[in-house]
Structures are given as C-alpha cells and as structure tokens.
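Presented below, as structure tokens, is a lone chain in the form predicted alone.
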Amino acid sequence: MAHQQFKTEVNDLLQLITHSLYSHSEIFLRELISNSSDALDKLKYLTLTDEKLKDLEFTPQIDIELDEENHKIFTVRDNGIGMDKEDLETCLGTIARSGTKNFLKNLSEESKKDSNLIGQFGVGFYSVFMIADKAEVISKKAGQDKAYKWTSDGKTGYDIEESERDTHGTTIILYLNENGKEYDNRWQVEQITKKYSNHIAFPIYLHYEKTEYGKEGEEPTKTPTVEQINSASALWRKSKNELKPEDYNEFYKTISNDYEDPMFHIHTRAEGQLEYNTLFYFPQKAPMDMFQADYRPGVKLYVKRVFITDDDKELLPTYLRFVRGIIDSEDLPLNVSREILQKNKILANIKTASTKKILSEISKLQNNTEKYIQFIEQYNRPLKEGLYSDYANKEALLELVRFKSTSVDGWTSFKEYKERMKEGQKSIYYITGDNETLLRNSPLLEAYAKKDIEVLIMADEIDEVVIPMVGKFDEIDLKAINKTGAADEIKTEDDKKSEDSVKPLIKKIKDALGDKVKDVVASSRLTDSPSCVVADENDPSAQMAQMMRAMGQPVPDVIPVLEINPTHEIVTKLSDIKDKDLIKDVSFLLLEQALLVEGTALKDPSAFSKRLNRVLKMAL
C-alpha cells in the first residue's frame, strides 16, 4: 500500500473548502448524503437493466450513525452501487474537471465565502474536511467481492487498501474535529437533513442511544434505536398543492450544490399521449462552469421513478444549459441506453415541450421588472445562442433577450425600442464591440444622436454572431451603424451637397492611402469628430474577424471604409493643401485615429507616432 500524494489542484482546493467556508460547514451531511442518493439510484436502475445484477435483491437505504457520547465518530453508510479501487482512485484521488487550477487563481476573495464552489468541479465528498481531521471510505462494488478503503487526513495524501465490508455499498467513517463535534448530536443531524435532503427519493435512518429515565434515583436506561428523519417521497410527483416554497428551495439544493434558494421554478405534470412530470430551478447565479466546453449538464432523467442519468447534455437545447431539475417520463422504457435516448421521440417531445414551457415562464417573468433585470444580468448571453441554434423559438427569443441604448437606463427590449422609433424610421439601429464605454464614444453615433435616433449598444462579442444573422424583428430590419449601408437612411439633402464638394479631397486621401483602406467617403453619421472606420456592407466587422481568428477560421484582413466628415475643420483645411507629403501624413491618421477610437490595434505604432510628431512640429 503505497501512500498517494493529491495532485496540486486538490490541495489548493482543499486549503480553501477548510479555510473559507466553516460558516457553511453543515452542508457536508448534505453532499454524503447526495452521494448516497446517486449510488442507489445508479443500482437501482443496474438490477431493472443489467443482466449480472437482475437477481440482486436489495432494499435501498441510507444510515447515519452517531457517537453522542464521545463525539468523535461519524459514519454515513448507504447500499449503493458502491466503488472498487479504481473507482476511488478517479473519484476521492483527483477531481476529474478541466479548470480548476485557473478557477481556484482566478476565485475572487468574496467569492471564497461562497458555497456555491463545493460542488463546481464534483468536489462535494471534499467538504467532510471542515468537520474531520480524518476521513475514511469503505466500499464494496455491487457484483464483486473485493471491498477497498480509502483513507486520507484531507491534507498529505491518501491510502488505498484492500478491506472488508459484508455488502455492496459504501461506508463513510469521520474522525471529528473540533469543529464537527456540533454535528454528532441526533437533533443537528435531524434538522440539517430535513433542510437539505428531505425529499431524496431513499429512507435515510439514524441510529442513536435513546436514553430514557426511570424513577428518581435510577440510573437512566439507553436504548439502541433507530429512526427514519426524512420523507422519501419523489418531490416532483407531488401536487403543486401539497407543497410549500420552503418545501421546493430545500430540493434544489439537494440535486444543485447550491447554498442559496434559486430564482424561481417551473412545476409541470403532462397528461395525455404524453405522461410525464418535470421540476426545473434557474439558479440565483449562472453556473460558474456555463461556458466551458466540458460544463455540468444539470437535469436529471428518471423513468417511472428510477434514475436514468444526470450526464446527458440533450435533455434541454443547449442554450438552457443553466437550468437545473428532473424529468421523469412514464413512457420511456427502463432500459434506455444512451444512443437510444439521442434518437428517442418521446424524449424529443418532452423536449420540445419542456423548451417552449421554459420559454413562456422566463416570458411572464418579465411582468416583474426587478426579477427579470436579475435574471437578464446572469442568463441574457445563453438566450442569445439560441437565436441562432433553436430556430423554432427564435421569435419567443427577440422577445426575451435585452440590450443596453443610446435612449434609456438599463436593459431595452427589440419590442420597446419598436414603440421608441421616430416616424418615418425605417430599420432598428444597433452598433456592436466588446466595449460598452468605447461604443458609446463612438463617432459613429454623432449623427444619430444629433438627430435624436435611438441606437442600440451590443457589447457582447456574441451579438457579432448572432444580429446579422436575425436580420429582422417583427419585419423590421436590423442595421449595424457600423456597417456601409446604415448611413444611407439617415442622409439628408444637406449631406448630399457636402459630399459634392470633398470629392477632389476624398480622391487625394484615396491616393495617400492606397490598399490601407477599401474606400474613403464622405459621412453623413459625423458631426464633431473628423473621421470614422466603418465596415463594408459584405465585411466582417474587425471585431467578429478578431473572433473568427481566435477560433481558428482563416479570415482575410478586413479594410476598413475610412469616413471623413465634410464639414470638420481640419477635412476642410486639407482640401486648400498642396503639400504631398503633409497630405499624406494626415490621411494616415485620420485613418489611425479612427481605427484607436474603435478598439483596433494599430499594426505599426511607430510610424504613427512619427507622423503624429511630423504634424505636431508644424502645428507648433
């Protein structure tokens, strides 16, 4: 038996659970108790669709045994499906996640105080480290019989080593600390289970010395006993009725890892050619975990009750991957496998269902301003990905998704702009970056402002993706103000003529600049600033070819259209300069200057600082 170092990410992640997080040390009966919960639910589907463990017959149950009387022990046994050696080598050795070293660097210091981490990256088993000094894991896989104990001080490493154990399943001994002595008491282990795991679908027992008194001056009399302390009823199954918020908050909890009650449910039960039940949580803060590649799926699939899997990222589309929950079909057959689900109708439909459900509840939610403000500041980028991936919903979608203005405070919607827009207007305005402050400085919003027209801010680099491709909401069209054609609708006769008189300049900038530039006009959308880069009507913006490198796409280099205001002095000055090279000069940085106000890296500064001084010494 060789003594096993933790890898460093578990070290760092457990000097934090242990230093952080005492405040919340009760949720570790929480967590052993999930895990219970998940071995039997894994063997209780095993022995309906494994042939090995057909004949196993066994009575789920979860035990917690108590040392009152010395407060030093701890013990949770369930007979679950239980682990072999490689089983607690993947699980209790290291934490099978991608991130969690830069998650841990990354941890602000008031997220440390939040116990929303335990749970994050699969860690819950990790919290028994607050309460113990040690901890050690018997278990006996369900169909082998072979037991293995797992020890560790949470701190130096782990052992494994071959044990005993009569039956399959797993026990959890605790050497307490001081810390966890509070625990060892039935009235604290009563309360804390029925706050978190009052509805695990298992009877949890607790096995305590009840002590009973005689007449005065008889030694009290103690009584092994046992007691079941939750009601092990499906939660979801229930009426609505039958059931208080308290009651919903409490179940969250325990199929979330979350410490705090969630923003709100939905409770649904289908009758008809479709029968099935569904409970799902949007969570108070988006999963920390929501744009990995490899993130958490966090709906449960159970069939007539039994639990078919929590790790299938089709059960809802992807965009609501931050919905947690069950759902629990009657039509499904017990023995659905994996691949079978991926093509499933049934599951397809509740799918379709659930989606549209989930939509129209997240729909009505907006009839409570402050609510949906919370639930746009952690869920508003996902909506946004199923403008394009979830076709069918797409309109229910440009309902729901928000956007900062030009116009109002706060989030606006495509439908309130709509009622915003001036008479005569023709299309909804919008300019997209990956800053908020930097667009609303743009020059490009000059004219709009000026002329009182309402321009909507896209700072989120997904609005690059995802505008263009809606194209219209509510047979309106959507221009980007930093794209060529947008200008065109707000042009007034006035602009016309000043565009006549720059065309010898326009040409001469064209020259000086050469293939810098795909063109060079003159603006109608500038008011106060000299010049502006704008992307061709057919372009990619320089923002979205930023992007499409980033994700390994060949993109050509975008030229930028240079904009030059007619009207600006220093455009009007240049038009009287016969000096080529001062010509020249100031083309450049008309050209460089707009492209630094827009956010693009200039590719050779030098130069520019050169001109920029060349320019400065004449000025002086």
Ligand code: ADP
Second form
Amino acid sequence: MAHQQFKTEVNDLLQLITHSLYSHSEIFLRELISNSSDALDKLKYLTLTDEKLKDLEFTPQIDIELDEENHKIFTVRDNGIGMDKEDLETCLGTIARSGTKNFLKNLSEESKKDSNLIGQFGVGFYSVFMIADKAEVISKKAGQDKAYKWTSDGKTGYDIEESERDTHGTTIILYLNENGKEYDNRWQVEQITKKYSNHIAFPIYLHYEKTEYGKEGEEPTKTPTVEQINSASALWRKSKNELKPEDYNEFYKTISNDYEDPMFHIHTRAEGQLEYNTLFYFPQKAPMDMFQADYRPGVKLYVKRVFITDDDKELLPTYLRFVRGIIDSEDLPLNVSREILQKNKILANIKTASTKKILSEISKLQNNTEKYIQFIEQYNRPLKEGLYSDYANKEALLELVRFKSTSVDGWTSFKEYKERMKEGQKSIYYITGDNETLLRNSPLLEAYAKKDIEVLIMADEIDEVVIPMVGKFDEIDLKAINKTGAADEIKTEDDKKSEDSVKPLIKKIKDALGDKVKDVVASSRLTDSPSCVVADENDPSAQMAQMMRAMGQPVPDVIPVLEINPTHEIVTKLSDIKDKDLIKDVSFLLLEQALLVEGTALKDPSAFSKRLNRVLKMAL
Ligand code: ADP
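What would you give as the form predicted in complex with the named molecule, now that the form predicted alone is on the page?
Then the entire complex follows, led off by the chain already shown.
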C-alpha cells in the first residue's frame, strides 16, 4: 500500500502536542497503557459474549520491554483485542473523536500555546511522537489470521503492510529520539507507571536485563528479568481510607482522557440488597462535547471487575453526562449483553441511587461558596436540563441551579431569593432573554426597581424553556415579567388611577397601529421609559420564537402587546394632540423604540427613520 497522508486534523494535533506538551512527555506511557488496558477490557468482554471467541483463553497482561544498553527502542505490548488493517487506518490515521476535532477547529493561535487547554482532551496515541522519531504498531485482531504493521514518523503520514505476530494483541515499538532516551530506564518506567497507572485492573510487567557483579576480575552476568510494577487492583474496589487524593486524581486521568485533576470525586460502596461500587468524578472543565448530540459517555460499566461497556449513555441520566467514572456491580450476570442493559432492573436501581448520591454531594458542595461558583460556571446548564427531564429529583435540582439577579452580584438561588422577598410579595419574578446586558437595561425592570422588588435575570436560552415548566418554587409562583399579567400584582391605587386617565388615548393608538399589535395597555411597570413590548401570556416570547426557528419548528408570527407609561411626558402630551398624522407617527415610534430596546430588529427600518425625522423636524 502506498504511503498514506495523515488527515489534516492529525497534523494539527501533532503540531499542538509537540509545541505545548513537550515538558510533560512522560504521559506517553500513561496513554499507551490506558489504550492497552481498554483493548484487554474489550477482549475479555467478547470472550464472555461472542460465540466465536468463547473458547479463547488468555491471561490479560501488558508488557514493557526496555533497551537499557542502547537507549534506542522502547516496546509496549498487550494481548488485547488488537486491530485489523481497517482499524489501524481509522484509529491511527484519523482522529475518531468528534470532540477533539471540534476543539482543534475552534482553537485560536493564542490558546494553542496553553498546555492547560490541551489537557481538556486526550492526546492519546500521538503523544508518542514527543519522544520517538518513528513508531511501529504491529497488531493482530482476535479471531483473525493476519497481522499488520503500521509505521509512521509522525510527520508525513503512515504506511501499512502485512506482518507477523504470534497471538492477538498489539505491540508498539518506539524508536526513541533525544528527548525519549531517558525513558529506557527501569527506575523511570517504574515510577511513571506507579504514578499514572498503578490501579488499572491488569498487571504490567517490566522486562529488563539484571546485571550482577561477581568477584573482581570476573565479567558481570546479565539475567533477563521480569517484574510486575503496578498493583493491578481496581482502585474503585479499595476502601476509601486506603487511598490518597493523588491515587484518585491519577486514576481519573487514566479513565477520562483529561490531563488536569478532577474538580472532585464521589466514591461509594453499596452493600445490602444490591452490592456495587461506584466512583464518580467531575472534570474541572466541562467536557468539550457536552453540548454535542454525539458526546462520549464518561461512565464505564463493570461487572465483578470485568469491563462491560464504556458506550452506554443510559448509565446515568443524560443531564449528568459530564460525570466521569466507574459503576461496578456484583449482581449483574457477567455475560450481560449491552442490548439488554437498558431494561435491566438492577442497573435502573443503581442509576437511581447514583443520581441521588451525586445530587446530594453537589448540594454539600454549596457550603464552599468559591468551589460551588466554579462548579456552577461549568455545570449550571446541564442541571437546568435536569429540571426539565428528571421529575423525581426536581426539588433537589431547584436548590442547586443558580441565576443572576437585580439585587445581588454574582449567582443566586431560588432559596436565597425567597429569603429576600418583601412582605406581601406574591411571586418570584424573572425576566428571560439571551443577553444579560440587554435584560438588565430592560424598561420592564423600572417599576420593580422603584418598588425595590428583586427580579431574576435569566439570560441562558434554556431558562426560557425550563422555568415556565417548573412553575413554582416552594409553593411560590414563578412569573416572567416580559409576559402580560405579571405586572398586575405590583399595582398600587395610584397606578390604577393613572391607567384610567389614558383610556381614550389607548384607543387612538390602537387604531393607529392596527394589526401591528395584539393589544395596547396602560402599564404600571414603567417609570423612565414611555413604552415597552411584552408577549401575550400564551405566546412564545421573542427569544423562544428565535429558538424554535433555529430548531426548524414553525413559529406563529408573534404579535406583541404594547404597554405605554401613562405618567410619561410623551404620553400625557400625546393625549392632547388632535393631528391624526402626528398621533400615528408617535404611536409607531412608541412601538418601534420598544422593540429596539428589547433587541428585536425592525421589519421596516426606513419607514421608522422617515417617521423619526418628521417628528424631529417639528420639535426643532
Ligand atoms: P483514544 O484511546 O482516546 O480513543 P488514541 O489516539 O489513544 O485515542 O487511540 C485511538 C484508537 O486506536 C483507540 O480508540 C483504539 O481503538 C485504537 N488503539 C490504540 N491502541 C490500541 C491497542 N493497544 N489495542 C487496540 N486498539 C488500540
């Protein structure tokens, strides 16, 4: 086969690795071991479930061979599932993971230099090119006869040819460069392996030549030696007091593709009716693909320490898709097929209990304000999705989500809002939209500000969908102030009087605007602005309409309700005007400026500017 070029994204990734991770080159070993461990997991599962591989007997292991004399070659071998020709092409010639692809696409030149950013996605196999000029991957897929060799210098591309290998599995041979020489050293390898891969579930053997010095004048003898260098005990099955924070952190990196320490972890052992161990982690930064439909699930399922799957999106509720970790059950049958997992009662119970546990740990996190803010900045939005989809945990989630507010800086909760409510205040008020600054300047807030009533600023597009559905917090209604109706509650007697005074004018404005508005009403919520637009209680608001359009759904043309401020000078003066054309111009200007303030583009800007100029001319 002719020499193959890497896909462009592979080239980008290789560039990135060489520039930003150079000083952390030791992670190449963690990446290789974790690939081998995955390959062993996969094969073990197939021997339990696949008819063709049922009779295959193998003792899973990983071997590392050193060349301590010449410091030229470094070999990592496993007897896992192996790769056929096609696998080698797709796995090592392209980047399979869409999260990584998108990440690279969006990365600015500046941020490419930041190695912390790179840490957010796995660099995987390609990290070997930090320490090697050339890599050979010789692999034979379990159940097949042919072996293949993939060769690359990590620059120009790769070649694949037929090759030989005794058993199934993969051998990675690295031809070390200057930077890589230091790894051909047993102490180094032992230390790096213990640091990153001590608790992977399979033994790692180190092969080297032990030198023994005899009597003076005699040649030292060299004996080939094999030594297991990791503890190979599944970390999640250990008891908490045996484990140090570093153990948890390093294990996290082997299962998550993340390069940074996790934000925190939750380690649980359940005994009794159901027996299982779970170990969950929250990444410091939300996973790159969190908002992509084809996100990679982060939780692996094991049964009695045997890996079953890392590709089941149902192990936890979808909104907790940022959680990484392990579920290991004692009660599921070992040969459980992935297909029937979805309907399995045991697993459903573990899911319910784990969800409760995770939410209660998040709740505890609230005691540490700084840490909780850090959490919210990453995961507020998925939690809000939970409000929509996880009815059973709605109450718990309502305590966890956070919003901006007109009364306090930073984030606040429904509970805190409730504690600050004024005497006699009936509802929790909020305003929704997609831009926090626009919302904070909305004329709709004026009356609330004047009466010193707090309004929650909901600028996340998901709020608009979720909050109306939630409806209440702790028996208190949640009311959107950019809908008709909400204002009535804060009306005073004076407000009612001045509303009555503009009734005749309202009729004139309504006639002038015709079908451009659904209604014209006097408003008690404006103080400085002459007018504002609101959506009818039953209509989708402007932002909602935009979202529906983006999702390709038909949107009814939403016609706004115009509210005018009966005490504003423009309005009081307009009441006395007889000139029909002028009333019409001013009516339109009241509507159009309200739309502009709300952030809605005008349908006919030139007509607007003509009107504005006519009125300006008269004023001068
Ligand atoms: P990741 O492991 O995060 O998917 P890598 O770049 O490390 O990314 O590996 C790419 C793919 O190559 C793996 O997903 C796997 O399918 C395959 N692969 C890598 N190493 C091995 C191995 N030792 N045995 C079998 N398959 C492997």
